[in-house]
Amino acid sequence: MRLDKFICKSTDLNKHDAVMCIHDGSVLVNGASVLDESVQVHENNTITLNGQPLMARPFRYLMVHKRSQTICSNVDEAYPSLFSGLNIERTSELHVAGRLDADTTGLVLVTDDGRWSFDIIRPQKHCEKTYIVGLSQPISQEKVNTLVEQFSNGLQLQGEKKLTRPAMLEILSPTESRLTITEGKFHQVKRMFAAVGYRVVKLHREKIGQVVLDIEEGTWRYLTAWEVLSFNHTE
């Protein structure tokens, strides 16, 4: 963790005056004058500010279920923060572990443990994701069993060199799917409908891993620590 986020984390201090702390020699770093705000610090570090030693907060774990028209940012932006209404604090050390576009809704894990959400979207853990797919043109029963095996083989995607790693898509009715991804592209979802000639109207988020979404649009809940934990064994 950078030395100013620990800062943060351990005190009430904005980042503008922890760095301030730091460029006027405030914070020793194993009994050392760091005045780099950049340099990664460690749990096994004793860090002190004016003397007192400090103790970073727990790391947080929430589920959100994002709401169309929010966008995944700290801030309100051409869309609000899907953090707006909702009764978080210090929204500012929070990320979000894969974002959703603006007009997706469902299931958004946020963090503030950039190794827990780095294990979480690293392309190297293929860990799945599950969405609600709606269309805007019915699927004849006749193409069913060719878009299931053109997903599970991968597509070629407009702009892309490689096939897109084998999805998972059932059909819940002609114009309804669940597709089950291992990857993150961009617009992937969209781009992967559009290649096989539909389009996407509307796009849900309902599981990532093993934790399932399970609260109102709207809300948000903290993870359990068998949830938090799950993504440790995703391969």
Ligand code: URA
Contents of the next structure:
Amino acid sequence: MRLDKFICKSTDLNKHDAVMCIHDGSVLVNGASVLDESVQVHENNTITLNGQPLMARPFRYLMVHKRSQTICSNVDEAYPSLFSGLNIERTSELHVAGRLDADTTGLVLVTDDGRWSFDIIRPQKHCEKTYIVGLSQPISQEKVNTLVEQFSNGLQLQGEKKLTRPAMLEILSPTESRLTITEGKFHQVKRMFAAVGYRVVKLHREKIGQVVLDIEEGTWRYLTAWEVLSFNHTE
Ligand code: URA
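Please supply the corresponding structure for the form predicted in complex with ligand URA (the preceding block corresponds to the form predicted on its own).
Okay, now the whole complex, with that chain kicking things off.
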């Protein structure tokens, strides 16, 4: 990671103050002064600030149950950030691994480990995400098989060249379905249903990979070690 990020992760300094310390020569990497904040460092380097050895805090991996009318950004904008009202320290260091729309509820994975989150969201990973979808009008019994097949064969989304990857649609009731997709295009679920003539009025993410949402809306917990490592097992 960059030297300035390492300083922030091992002290209470913000980025500006970390850069100032680097520029004034207070930071040594393996005994040598380094004045460039963008230099890459790792755990087995010895890094000191004013002679004191620094140790980066361990990465954090969280499950957050996002409420509706909140956004997956660290700061409040038109809607409050999903972190508002949650008792989580140093939220500016965190980012989400796969955003949800403001009106979507459910599972959001949050971390300060950029490699881990990139590995989940990179398109080649084909990580499964499962949603409960509410529709404005019912799916008639005669259409069920055709729709399941259309989602499985791939849909042509507006503005996209390629069909969507095979998706698994399970009809739970005339207006409620469970959909599992392995992509993360912008508004993907809403656009998939729009492609077959339905409007999504409720959307909730219940699962990413093997990680299942199991906490109350508006709360969070740390992921278990098994949950963190579970993303290494699928390609
Ligand atoms: N697909 C959508 O359309 N919206 C979301 O929030 C997530 C997936």
